[in-house]
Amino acid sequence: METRTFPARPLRDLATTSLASTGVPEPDARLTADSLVQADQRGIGSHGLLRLPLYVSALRAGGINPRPTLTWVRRHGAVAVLDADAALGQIALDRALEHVVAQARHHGVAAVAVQNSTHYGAGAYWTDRLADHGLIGIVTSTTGPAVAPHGGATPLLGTNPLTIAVPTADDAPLTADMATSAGAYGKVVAAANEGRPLPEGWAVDARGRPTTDAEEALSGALLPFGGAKGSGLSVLLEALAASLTTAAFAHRTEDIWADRGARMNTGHLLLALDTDAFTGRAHTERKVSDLRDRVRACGATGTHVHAPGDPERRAAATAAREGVPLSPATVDLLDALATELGLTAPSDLPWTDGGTDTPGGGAT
């Protein structure tokens, strides 16, 4: 299904105003909006504006707290525990990131475990910010129950994402940002919205039979990537993201996709390593740049090999020139939300700006 492109600024404004309409303070709304639009710019539509109507309805229903009181439950040297009071996950991660940056500078390494949170968007939004500070960033999270362990048929685990970013000397960081399910849950939702089949091996139906039907997958379970290896990684990431706090395991949560008023008590773990505390930032970044260059150059004649993060950054460069790509199903969801709030719907935008903040030619 063909995507359409839209100017970035009005999309951010629509998301900001929509979130603010539920009582979210404007700075928090704008930060969250920026994370969603950036995901779409980077080609990660599963974590982009597709999520905005869900956030808004959950804020209205009480599943997400628009004005939380974030509390440090424990601070012990380089380690801290943050209670997010059911905040937007972006707000919780922003607070956690400020803490790990400061503490990593002091201790060389820092970690914040977060409890009582919600979805934080694409993990690269956070780890790349750490890389901008010269820090190696790692983040993982619990989610709602969606994934059957290897050999199982019951959605016991979350999609349990893992994101790692390592800074380089002369380019964007090397970044891997992935769910431990064969496909991200948001991609399955998008496929269901658009009537598209799933790739084989992504899911089973409610009876445990392999399916490529996205609706059947949502009623059944996703599968881990890589069979037993991905399943084992998913279990351990869930343990890391939940067991250090009072956060809930996936099988003990009500998914906010099914109940907008559910308090999911999502857990995150954010870690930062200060490269200056090891062999020095310049040394680390030179070595990582060399590794990146060798990865890119190792293909057969006439082929190109991507280093981690390359496809997303190429997508962002295209979006900067041509506009933010959205699927028709996502556009329909945003149009409905905008109409409800009396805002300009994406489909009614009279221009596109090639993704920048300056109006340009006709809509595409």
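Model, not experiment: these values are computed from the prediction. Positions refer to the first chain, counted from 1. Between two forms, the rigid core is defined as the largest C-alpha subset superposing within 1.5 Å. What changes on going to the form predicted together with another copy of the chain:
- Core-aligned CA deviation for G220 between these two forms: 2 Å or greater.
- In a rigid-core overlay of the protein, H119 has its C-alpha displaced by under 2 Å between these two forms.
- When the rigid core is held fixed, the Cα atom of G208 travels 2 angstroms or more between these two forms.
Next, report the structure of the form predicted together with another copy of the chain; the form predicted alone has already been given.
Partners and other molecules omitted; one chain follows.
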């Protein structure tokens, strides 16, 4: 069955109503819904509405707190520690972002470390909002355990996403948004279910030996992208995301994917630099636009090179014309959720066949 495309507004409404049904205040539900739908619009289905049923069940089971009390544990100059009280990660990041923007405006650079949080969706949703303010944004997070360091055999690390966005002079920032695992955990599960092999370099078995067998990978570990260099980066991101607060390292995290009632105690680190505090927003944005244009043009004659974020931007442009692309599996999950809640199922919306874009790049 093919990917189908749906109008964005009713999907957003479905997600908002579903989240609100668990006790999440309507504005919080709407923000979270928007972050999920935007991920699908950008072709990052792994961080889109696929996650909605999980969020709803974790909100019911207590793994995510629908009505959290967010607390500033520490505020010192340009930095702060936010305890999110097991909030939806989107609510935690929204609060952290508001604070970091104000502080970066004042001090030129600012950082917020978050503890007791959960999944925040795709990192670019947040860094691109910072870029809209003329700020450079950097964000990373712990996750559940999934990745063995280079040479290791056990899933000590998370998939440790790293998102960096720098504003440009025109339409959209230059944004790198990646998990630091070589592949996505969801794709390993899918390969195991379908008996397909994994690409080389994605995983090791339980004895630390390279494997392309997805079942063996699930009892072993994923690997970082990029060998020893990617592994070093991933270990340092684990330290940045969890060591400045009481947040849990991945190896101590029980993921809500495994137990809907588990308190993940996810940690995030959000950094912002105000381009205006250096040589000025206009100057920086012009330079970054120039860099991005040169990346696009640096291929062999007749070829086009993607600048970071281009695939997601192209997918979003297509989605704006044609609707939000959802996989059949995601539609089935949303139909079931909608039916349970007495809401309009996506399959009963006016959908059309085929997203023309292959989802590209993106976080995992």
